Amino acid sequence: MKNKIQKYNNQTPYFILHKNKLLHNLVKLQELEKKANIHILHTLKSFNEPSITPMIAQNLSGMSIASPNELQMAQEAKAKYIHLYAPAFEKEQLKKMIKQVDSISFNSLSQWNAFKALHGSKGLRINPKLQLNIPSHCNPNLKSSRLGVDGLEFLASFRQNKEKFNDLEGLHFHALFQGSAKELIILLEHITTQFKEVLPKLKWLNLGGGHNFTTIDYEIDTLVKYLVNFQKLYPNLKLYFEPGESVTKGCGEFVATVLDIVNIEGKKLVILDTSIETHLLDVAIVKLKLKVKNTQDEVTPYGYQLTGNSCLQGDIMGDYYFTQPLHLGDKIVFEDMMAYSMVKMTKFNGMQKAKFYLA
């Protein structure tokens, strides 16, 4: 690996990936590629860490990006297939990044119509507007949304003027979040009866993120079935996914330090060596309670506010009910941190940024 991984010294806060546990889920995907027959790619915004990401190329088909620095670490890790995607792109940077992209997803009618005409595999990524039960602040899906061009407008264009999308090679639909194999197939169900004139020109679909590939329930061969089915009918097509938590599903935590606990108000409310706004910033925009270790959902004699170090007064990671009473000095480890906590990671109020350790 180009990039060395510190070595463990136990000063926190840090972030721990777990090989063993990494290179499982990335067989998991591998085995689900060959037997469906897709592609998945590894999203940078998801997880980005230099010296673990040529792994992750090794096993995987490629890799999604958004922007020149995602394309240079997509490259310095060997990505075999490189897909780009954001909302707007800036005429001249697009012009050098086109070039050495696999595919790219266009986010509006008007980008399409003003970079149309760049050499590519070009494609437009669509809000289908599902009805499906997902936290606002990340739901594609809503009408408001930026975020992809509405179905609707899009099949009237099309209609109107087909020639207009006669280097259209793609459609690209994120709609999901954590979803179930039952929640895509709704979604592909609804791509074949909505846009069933458009796909036998395509040559690729992509079918996003939100995909819950690598967690026990998943219901793999209740997919596998769908898709090897939906392949039959579009020969044509090959199937992309992107689904960024899944790569690191369960593979890693963070570690924080107790440096005080005070009393107010009849709380106890415990400090740590960490703030939201510098290494946890994932869980200042979704508001996700975490999963901390020897805690319980049960009320115990226990129960803390863990904190965090900054200036700011809602730096407040919630209220949990701990298995033993904590004391200066105990470490707290949060669970499953691995996917979009590092990437967030910032120097507020000075602090530096969290190491990261291979386990």
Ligand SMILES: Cc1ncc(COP(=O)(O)O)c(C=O)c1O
Contents of the next structure:
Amino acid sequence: MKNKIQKYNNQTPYFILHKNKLLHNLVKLQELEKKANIHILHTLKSFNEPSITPMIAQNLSGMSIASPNELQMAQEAKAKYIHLYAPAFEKEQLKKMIKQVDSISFNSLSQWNAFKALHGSKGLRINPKLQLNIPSHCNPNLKSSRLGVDGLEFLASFRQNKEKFNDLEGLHFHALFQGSAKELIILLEHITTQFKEVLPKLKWLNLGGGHNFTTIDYEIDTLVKYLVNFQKLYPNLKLYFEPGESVTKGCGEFVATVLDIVNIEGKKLVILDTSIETHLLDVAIVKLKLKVKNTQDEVTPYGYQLTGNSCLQGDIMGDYYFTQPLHLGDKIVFEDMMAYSMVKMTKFNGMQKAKFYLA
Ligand SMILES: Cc1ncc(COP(=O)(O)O)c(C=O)c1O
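Can you swap the form predicted on its own for the form predicted in complex with the ligand?
Time for the whole complex; same chain goes first.
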């Protein structure tokens, strides 16, 4: 019964996913897999609605997971290949999980040393410390980042004691955020230059997430050409990618209702039947301004501040210019909300989690 999709009844707040749009993205990703001879794994932490994940599993090469709960979700969705990565593992939990996944990346040399004897296809996550234009809260390239081993530190350790890495089968780089083909090529160039001596002994390379594969302007042909040549140089390497956001990009909205409109200090404040803490947590963390339907950048006479129904003063989604005046009971549609929103819902303030509908 867990996978049953609720019948649409327009009762807000809700998330709504358009099946045709998701299939469109999945076909695009499948074509990329075929043309470039790569393997695309859906990153479950971005979107894990159990009524939809089997469709994703059916269409892509596999899933990327981080915990026992996600392992269960990937298995229930019938993922064909499962890659496991987390910043750190607890030994007993890891011993159980490693038997059930196809490959794993460790995050540090200490975790590698502790667990390298376990049976499995094991890799190491590297922080390439690339200088890219990425907001700092989601930039894994930061010098101070805990995510991944410093590339030079790994190389020094590798050169000092190659035997210690006899069982190393892969390297893992999650270094981009909403990245272009150009940025991915910068990453691949960096890898081929810096890890020349390591690549020939490996079986796989995981190029992480953060790829805008499904946006209209992504330079697919440039990437395919590069990857085909890359594989001529390294036929030993299977290439894995683990996008999250781009799998469900543009596939669905979040809808809330106007409960009240109050005039405060000359500003019209709209109170919605939602809150950042309960349904839109990613907004608070990533501090993105959401796209709202029927609004525009240019000033209109219908400026409103959209706010939530929790007791937190900071429960504010932002100032928007609507194309028409708002009234009580109007629906406010937040666009492109599938990734990293539903997965983070809470019941703060006693609010209900938002419903999920399939259109
Ligand atoms: C290790 C790893 N892989 C993949 C992803 C998915 O990234 P995105 O949703 O930006 O494609 C993330 C997201 O944080 C991640 O941490």
